[in-house]
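One chain follows as C-alpha cells, the form predicted on its own.
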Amino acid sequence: MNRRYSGIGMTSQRTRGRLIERLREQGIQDEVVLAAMNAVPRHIFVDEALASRAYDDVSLPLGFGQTISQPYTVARMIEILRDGRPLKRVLEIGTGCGYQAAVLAQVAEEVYSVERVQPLYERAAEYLKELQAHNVTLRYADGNMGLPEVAPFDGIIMAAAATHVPPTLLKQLAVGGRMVLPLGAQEQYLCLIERDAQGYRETRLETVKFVPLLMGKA
C-alpha cells in the first residue's frame, strides 16, 4: 500500500474519529454517512504540504482554481442527497481531487464523475485506483451536460456553483431522485431539486461557497 496512505499521525484514526465528532456536534445525524466519512482518507487527496491540515473542517486548495470542499459541506450535501435511502447511481459534477466521489462510494452502488479540468481529473484517478474504489467510473468531461449515455440518476451532487439549475441535468434525474447544488453568483446557496411524477419540487436551503460552475474542457 502506498506509504501515504498508511502514514501515522495526522492519518491515525483518532484523528478521524474527532473529524466525525466535529461533524456530529455540527448537526449531522445519517450514521451511513458518518461512517464513509470516516472510512476514507481525506490526506491522500491534498497536496503533502497542506496534509496536517487535512483533518481539520476547512476548504483547501488543489490548484487550477479549484478547491477540496470541507467535510462538514461533503456530509451535510450526501446526507441530503441519501435522505435516508439506500442510492444505486449518483452523478457528481465537478470531480476535483476524487474525495468526495470516494465518500459517495462508501453509500451508492454506482458513482459517475466528471472533471473539466484533465490534470484534476487524472490526479482522482490515481487517488481513486489507490483506493480501489472500483465503483466509480470518472470522465473528462463538459459536467454541464452530464453523462446522457448512463442517465438516470437517482442522485445528483454538484461541487461547483451555478447560476441556475442546468436542463440537461433535471433531464437526467430519475423520477423519485434527488438533486443537490449550490445556486447563485455572489451569494450561494445549497438547493435541492426532487422530481416526482407530477415534475420538480426545488427547495432553499443554507448558504455556501463554491467555485462557479464553468462550461467547456480545460
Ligand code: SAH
The other form holds:
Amino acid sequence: MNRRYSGIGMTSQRTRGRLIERLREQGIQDEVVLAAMNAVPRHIFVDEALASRAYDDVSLPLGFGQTISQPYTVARMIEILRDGRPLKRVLEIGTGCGYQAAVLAQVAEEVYSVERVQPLYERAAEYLKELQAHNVTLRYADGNMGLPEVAPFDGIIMAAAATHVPPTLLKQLAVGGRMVLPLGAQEQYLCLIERDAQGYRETRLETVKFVPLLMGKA
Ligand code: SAH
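Can you return the structure of this protein in the form predicted in complex with the ligand rather than the form predicted on its own?
What follows is the whole complex; the chain from before opens it.
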C-alpha cells in the first residue's frame, strides 16, 4: 500500500475511525454502510491541499463548481437505498470525484455511475482504478437519460438535485427497487421512491443541499 493510499496524520485509518463514530452519533445505524465508509479512503478523492479536511463531515470543492458530498449525506442516502438488504445493480447520477461510487462499490455487486463533466469523469476513473474498484463502471453522459442498455437497476441514487423526478429514470428502476434523490431548487429535500408491482410510492424525507442536476454533457 503506498503512502498516498494509507495516509498519514489527519488522513490515517484512525481519523477515519473517528468519522465513523460521528456518523453513528448522527444516527447512521446500518453496519454495512458504516463498514463501507470505513473502508474507503476519502482523502484520495480530494485535492492534496484539502486532504487534511477529508474526514471532517463537510462537503469540499471538487473544481468545475462541483463538490464532494458530505460523508453524512453519502452514508444516509446509501442507508436509505439499502434498507438493510443487499444490492445487486445500482446506478448513480453525478459521479463527481467518484467517492460515493467507491462507497457504493462496497455494498453493491455492480455500480454504474454517470457524469456530465468530462474532466471529472476522467479523474474519477483514475481514482477508482487506484482503489481497484473493479465493480464500478463509469460513463461520460447525461444522467437524465439513465443507462437503458444496463437497466433495470435495483437502486438509483442521484447526487444532484432535480426539480422533478426524471421519468426516464423511473422506468429504469426494477420492480422492488428503490431510488433516492434530492428534489427541489432553493428548498431541497431527500425523496425516496419505491417501485412495486402496483406502481411507485414517493416519501419525502429530510431537507438537504445539493448542486443542481443539469441537462446535457459539458
Ligand atoms: N457523487 C459525488 C458528488 C458529486 S456532486 C461524491 O461522491 O462526492 C454532483 C455531480 O453531478 C457533479 O459532478 C455534476 O457535474 C454532476 N451532474 C449534474 N447534472 C448531471 C447530469 N445531468 N448527468 C450526469 N451528471 C450530472
